[in-house]
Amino acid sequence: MRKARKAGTTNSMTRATDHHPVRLRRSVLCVPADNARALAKIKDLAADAVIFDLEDAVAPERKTEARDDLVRHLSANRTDGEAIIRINVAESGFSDADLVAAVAVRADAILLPKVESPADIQGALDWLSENDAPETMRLWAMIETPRGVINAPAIAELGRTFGGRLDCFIVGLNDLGKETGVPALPGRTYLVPWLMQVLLAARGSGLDVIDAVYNDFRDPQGFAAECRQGRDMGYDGKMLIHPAQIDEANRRFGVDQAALDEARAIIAAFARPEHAEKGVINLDGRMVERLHLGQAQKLAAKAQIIEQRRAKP
């Protein structure tokens, strides 16, 4: 991939669709795209995406080996989880060969490093109109630099242009600890401001926003606490590290029954003939607006996605 140009304007740009599908995704596994051990047992696990990493996880003399490996795998072996493939950074030198895997194997999505400004989004976009990427072909971006952070409101608004591709962020805490020389104490205590503003400039653009990874797999209490955590902040799931992860992920970025009912009595309240122009109804002595209506339906579809899921053999 070329080095990104300069992102244009808004008014320059085809405008998106706000409505994206709903996806599931509240395990995010993070696979090194050259462990067979590790690809070999995606298909019996539950994890909502599965993210193969070119990147950070495969030294560079492998890189070539392992992107090969990963066409052979993805060409054979497809589970219903989303399929998101990071590539290299453009610098690298790899992205480009990264690209071309991600297209010929038709990954769900593309996960870019180190995402620092529009531009990097914009270079990326080119690249897969220029060739010819599904139009169904998601962008993911990592935000784990302090510019990062600092861009993420119009990073997050440039996905919203060239047909929507970008729909979700992942907070690397690691990264950006290293950068800026902040530890990871117990709670995130000096991290939580940077997480809740890549929360918020991802939901001002609709995005969905990934909670970062815990580094230790054999501290399940902790793990338990900042996904708990990571839930009340508004995250959408947990970037993982280790199987042993998924089912408490998917447990605490559930859909709780409790917020499923009143969801089901949103909807079935504004399908009634009576409120079928109406932008605030009362129900049972509560007013309830239609934006609060977008917010049920997009739980109760989740809720029949996880239900699908349950029934299959």
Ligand code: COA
Contents of the next structure:
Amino acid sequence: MRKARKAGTTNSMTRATDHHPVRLRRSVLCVPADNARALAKIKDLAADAVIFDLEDAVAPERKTEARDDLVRHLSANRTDGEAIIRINVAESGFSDADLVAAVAVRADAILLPKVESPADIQGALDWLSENDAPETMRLWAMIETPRGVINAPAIAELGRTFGGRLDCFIVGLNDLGKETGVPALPGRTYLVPWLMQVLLAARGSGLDVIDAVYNDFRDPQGFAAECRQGRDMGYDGKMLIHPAQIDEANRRFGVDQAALDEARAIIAAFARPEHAEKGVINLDGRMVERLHLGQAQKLAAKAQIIEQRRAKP
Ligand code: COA
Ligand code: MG
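Could you output the structure for the form predicted in complex with this ligand, given that the previous block was the form predicted on its own?
Entire complex below, previous chain first.
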């Protein structure tokens, strides 16, 4: 995969937020592609999405073997949730073979690590179109370096062009901590500004955005606190490293009943004939604007997906 020279332009007529169907991404579990025991477990886990990692979790001397294992695994085993493959950086020399594998197994998305500029996205978009990747194949980007955070708005903006392949950011605090010297202490005081900066960039272009991993998988209290914080910051879900983290993430990033009742009331109110052409209405003594309708519909759609999952045998 080569680096692209020039980023595309944005279609200002396009509303970013209208681009992507609603997807449930409360729990995004990462699994090293060369860990056969972990791969075998996935079918029994309730993660919304799984990232099959060919990058940081796989040692350089195991890259080829891990890729082969993964192709074999995904050719024979697919679950309902999104299957995402995290490939290696372009400079590693592994990324082209990783991309070929991802297309061969028809992954739902490719996760690009250490994205630092729109050119990184453009390079992957070019490769995918030149190699006849399915149009439905999406791109996710790890924002995990200082330049990635600084350039997050321009990177997100590119996602609005080119058929909207780019649809999700993940913040990577392990790499960011290493490069900046800012550790992820409880509360993440000094990291919150960057987390919010990335969130704003993602939302500005209608992208989903996933909070960073919590390394201490034997600390459920600390994990729950961080999930709460991620949810309050507006994140869609959390990247996970261990099955023990799935239920809590699903709960914390799920739809709570009060919010769902409210959303349904807003949808019903705007559906009434007398409100058909109104931008703002009175709902039980509170002002509700039409802009709340989109939010309410998104929430109700998520609740419906959760309900359908529950109903499955
Ligand atoms: N996905 C699926 N299953 C997993 C898993 C994962 N991410 N992590 C652990 N498991 C499985 C283990 O295989 C084990 O099952 P087994 O007894 O049948 O082998 C079970 O869950 C319990 O695991 P445990 O013994 O508590 O942990 P471990 O020592 O096997 O693994 C890690 C700990 C951290 C090495 C492992 O969780 C891991 O590799 N996580 C992902 C790391 C990663 O992807 N990093 C890159 C992104 S930050
Ligand atoms: Mg990383």
